[in-house]
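Next up: a single chain in structure tokens, the form predicted on its own.
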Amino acid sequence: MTVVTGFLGSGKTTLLGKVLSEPSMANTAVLVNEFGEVGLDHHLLRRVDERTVLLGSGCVCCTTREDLVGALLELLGLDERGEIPRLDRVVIETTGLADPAPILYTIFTDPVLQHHFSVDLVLTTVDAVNGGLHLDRNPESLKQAAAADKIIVTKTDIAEPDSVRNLLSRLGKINPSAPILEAAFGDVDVDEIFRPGEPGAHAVTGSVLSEPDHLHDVGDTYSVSVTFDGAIDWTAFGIWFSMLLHARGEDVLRVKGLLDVGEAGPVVINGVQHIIHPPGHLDGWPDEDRRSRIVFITKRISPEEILGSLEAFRELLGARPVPLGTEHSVSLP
């Protein structure tokens, strides 16, 4: 399953129109909240109304999308009865104001869906002309960028080159773990967009560790990259992480990384707010760098609080947290 999100007018539907015209996407079902100005001609297109159920905790991210459950169960039944070609992928296009977290929560917690569907990518489209303004004024746009596994910057052919460069730099600082692709003239490389890479390879790229500055803030939103000076105790980290999510889950916009737990390969950790993908244990590292590396994108939680909390757990973790470039704090425009 792939979730395609992005702010109003950022080109989600145009992107899908290009993608679905590719022969390799023939066995793809598409769920959209709104058909949009660009018609999608696809035999497995379904419209869903965004109906959410807020749980008792009042947490915005922990909501169930009833419409999504019904649509996916319908597709699952058609697939299992052989009434449609065997499905390879389901693409969900959100509304321009949507937070992706409830979609992930729905898949990971529904007793039926969690056994038949897995989310491989969250793709976020950002308009090169208006993207900076959206990030400044709309918290939804910032959440969408933070939640992305990959970011596609659209309309680069009609935007000022300096604006495009500034936007690419800004997005890289907001979400340093997400590769950023450009889609000039609406052209996209479908294989590149939907390629998840080697298992865990896109969790945190090597470039995250080599850039000189890794503490960023935009208003009260921060990103911080952390490594450790040795292998860590996976159980102890799990306890610390669970405590963080229990106390401040809505403010943890994104966590993504590879953790050295003393085995042949790392543990992949990947989450959006309270919603955490099941951790994956890899047989080997995706590259020569065997260090733990984890990126936190947070709202109202400063890098110093994250680092201080990890330091307090240092004895149980078995390794010291090492921020990458703590001396550099970069304020985004």
Contents of the next structure:
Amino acid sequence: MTVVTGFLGSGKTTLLGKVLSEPSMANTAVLVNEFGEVGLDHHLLRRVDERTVLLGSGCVCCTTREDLVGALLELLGLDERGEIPRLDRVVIETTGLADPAPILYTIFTDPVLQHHFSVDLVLTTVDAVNGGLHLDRNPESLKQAAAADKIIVTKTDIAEPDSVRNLLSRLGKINPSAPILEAAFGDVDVDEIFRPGEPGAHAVTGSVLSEPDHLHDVGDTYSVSVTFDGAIDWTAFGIWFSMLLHARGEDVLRVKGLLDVGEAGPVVINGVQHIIHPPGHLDGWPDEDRRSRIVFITKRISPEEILGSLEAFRELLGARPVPLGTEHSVSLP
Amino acid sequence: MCVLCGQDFVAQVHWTDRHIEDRARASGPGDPVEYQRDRRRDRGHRTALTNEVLRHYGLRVEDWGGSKYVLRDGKGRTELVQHLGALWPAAAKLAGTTLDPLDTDFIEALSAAHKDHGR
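Output the form predicted in complex with the partner chain next; the form predicted on its own has already been displayed.
After this comes the whole thing, all chains and molecules, with the earlier chain placed first.
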């Protein structure tokens, strides 16, 4: 299952139209929030109204999208009864103002859906012309950029080269874990988009762009990449991280990485706010580098706080945290 | 929850509990005794590590029959929780404060405790 999110008018539907015309995407069902002006011609198109049910705990990201549950169960029924061609993939297009976390929460926690669907990719489209403005003004935009596994910058053909460059650099700072693809006229390499990257291969680049330039200001959002000087205790990490999510979950926009837990392969950790993908234990490392690498994208939590807390937990974790590269936000005068 | 055995019917597997389940599934229908032993050992380890954190708030956690955890405070109040995700809110209720790993007082206390331990 792929979640496509993106700011208003950033070209989600254009992108989907292009993607769905590929023969390899024939057995894909699409759930959209609204039928846009760009008509999508697809036999498995369903419209869902955003209906969210706020659970007792009251935090916004842990809400269930009842509309999605209904639509996905219906698709599942059709597939199982053989009334539609075999279903390979479901693409969910969100509205421009949607926070992607509830969609993930819905799929991971629904008693039926969690056994039939998994989310392999969150795509976020950002338009090169207005993207910067959206990031400045809409907290949702920031959440969408942070939640992305891949970011697609659209309309690069009609934007100023300078503003494209600034936007790319800024997105790289907000979410260093997501590869950024450019798409002019919705023209993208479908294979490249849907090819699931090597798990965590892009998790941390180590040398993140570091021009001390106020143009790259990302407000009170920080990202920090951390490694450890040895294998860590997975149970201890679980204790630290679940405690952090309990206390500051809404400020932890994104966590992604590979952790060396002293086994043959690493543990893949991927989380959006309170919502943690079921961590996968891999049989082997994707490349030569066998160090843990994990990136935290946070709001109002500085890299020093994360590192200081991990340092205090080092006895329990069994290894000491080492920053790979920190990004500081610069306040505008 | 079943009123007879106290077990939840559809237990949501918390992400911190996944690896034991995954390992059991990956190795196929293995030895159930070994699986239980693995699981117990994991729960014991988690309980011990969690207590290192909880004692700074005057709380303790124990494994409860291998299915849940019992959280206790110094006054004898208890809370029954399923997993770590539910533990922290229950601990906050008993401690009267949010347990925050970024809290500087807590970080100081934890670091000092480990220093003493190291000597």
